[in-house]
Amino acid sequence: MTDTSGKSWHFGLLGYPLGHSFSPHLQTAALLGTGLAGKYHLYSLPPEEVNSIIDLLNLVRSGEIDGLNVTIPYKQVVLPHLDELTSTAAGIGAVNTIFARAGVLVGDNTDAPAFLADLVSKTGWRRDDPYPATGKLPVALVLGAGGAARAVVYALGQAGWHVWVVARRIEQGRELLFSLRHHISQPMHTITFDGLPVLCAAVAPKFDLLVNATPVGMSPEVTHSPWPKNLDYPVNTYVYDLVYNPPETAFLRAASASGLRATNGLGMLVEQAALAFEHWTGRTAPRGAMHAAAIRITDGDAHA
């Protein structure tokens, strides 16, 4: 459907470096699919340049841009110049989508809803599962402790999950955990790479996930993985890992080799674009155009 208002929509990426981003190819797809007419820019900002990042807020405050897509390392940088944060994104403490409503900037987190679509889409899934008549939590192991895994924990948390973080340094984990205590009332807790041997010894028949929230094994690292070297996966569990570049890492080989189910993270970066998109337009995204231009572009060097 073609749309005739005139608009042109005008959307774009905030961060710092960009590189080559699947956002504009996303979006690109969205504004076809839906009919619309825009572009999709990068703005491409030195954390040293905070004057021209207020003023591209302002822009978007004024309507000149309909909406930015926010990644590193202004996902937390931009909070002090909105005016309102969702629930979502004040939870999290951090933001990937901004838009104006009557002159007032909003921010929002789509990572976390997007993550939990994605996950709900590949599992099957729901709020009342797995075990209604025991009552037993599933149980997540997180690896990471930075923005992605913060996005990860809230989703799981807010969703009923027992959480355990993974951190390279134990006071990085317990301020992720911190941060989110009035937001999850569900456990959590936080061990080191180190711990991981010990942990899986005790815990392994209980984890129901195992997510991949750090960027060990994105392109061009493609050998490393974040799952230390001579530890078994542990059993029964279904392993996500939030890089989608390349589309199969050495953490999810690892896990398919196991005999686990596995799937990177492509599901979720079309679902946090097309959520942010639905923000921005008050339309519907095809998501089905958006993932297929993300297929399409899963063998080049990019990110979002």
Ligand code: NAP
Second form
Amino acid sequence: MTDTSGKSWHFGLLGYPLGHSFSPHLQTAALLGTGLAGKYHLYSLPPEEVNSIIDLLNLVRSGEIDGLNVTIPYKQVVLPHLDELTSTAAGIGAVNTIFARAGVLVGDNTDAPAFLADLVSKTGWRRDDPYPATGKLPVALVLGAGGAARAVVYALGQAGWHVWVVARRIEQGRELLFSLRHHISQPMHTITFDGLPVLCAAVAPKFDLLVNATPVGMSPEVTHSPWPKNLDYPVNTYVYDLVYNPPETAFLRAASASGLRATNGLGMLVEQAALAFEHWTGRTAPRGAMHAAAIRITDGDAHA
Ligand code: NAP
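The structure above corresponds to the form predicted on its own; please give the structure of the form predicted together with the named molecule next.
Complete assembly follows, chain above in first position.
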């Protein structure tokens, strides 16, 4: 499949530092898989050059750049410079994907739908299912209260889940819940990691899902886990680690050893990139090719 329009697509990633980003590999695989020509650039902008963001965004507005991904520390910094936000980006209060529609600069957050899509594909959970079997609201325990946790809590809350956020700083957990209060009608609570043993020992709630949305366990600190030592995992819970490098974190290894079903965040990573590609090009993203590219990187890292 080859594109005969002669167009060369320009995408990029804005952030700092950009280190070993998977995004160029995923988007290059997407371009190749759809037969489109183009390049994915890294716009590594140190904080002292933050004013250059406006120039970069103008290139998107004018169509010279077809699409941008945004990562730490600019996911919120870009908000005032955009013309429109999707309801998801507005709800989460952070943007990871930018594109222009007829000169209008739009910001979206593809992390939230990507997380939910991957959860559904891995667990088969459906909104209308009486799940758990009691017919009660499904209950999730989310570790971390940063940017990724915000997208996860938004996605779960919108999908009808009852969410507990475990923050190492309680004020960060409270701030997360406060900022989502107009977008989520389900119950949401926050506790610190110190409160986990008491919460887990309580008769209710029973957790259907346990999510790690902290960076703990990421390469190179692969022996670390966010779950407290000497505390059993909740029974029958599905364990989801947003970390994808290494593919099996200490958190996931312990979950599997406890007989729990578990997954890493690679599916979410591929899906958020696929959704961005679809915004930028209007083409269906070749998810299989993108997934294969992601696996090649994690395999390469593991063998490096
Ligand atoms: P972030 O905004 O920096 O937030 C990290 C959160 O984890 C904060 O609440 C932080 O608390 C907490 N935390 C950090 N170290 C901790 C520790 N030792 N114990 C307990 N809590 C700790 O980062 P983020 O953007 O949310 O990303 C979090 C992770 O998700 C990263 O590994 C990232 O790669 C991954 N992620 C994956 C995907 C995917 O597609 N799979 C998408 C987005 C993010 P403090 O503020 O107190 O440090």
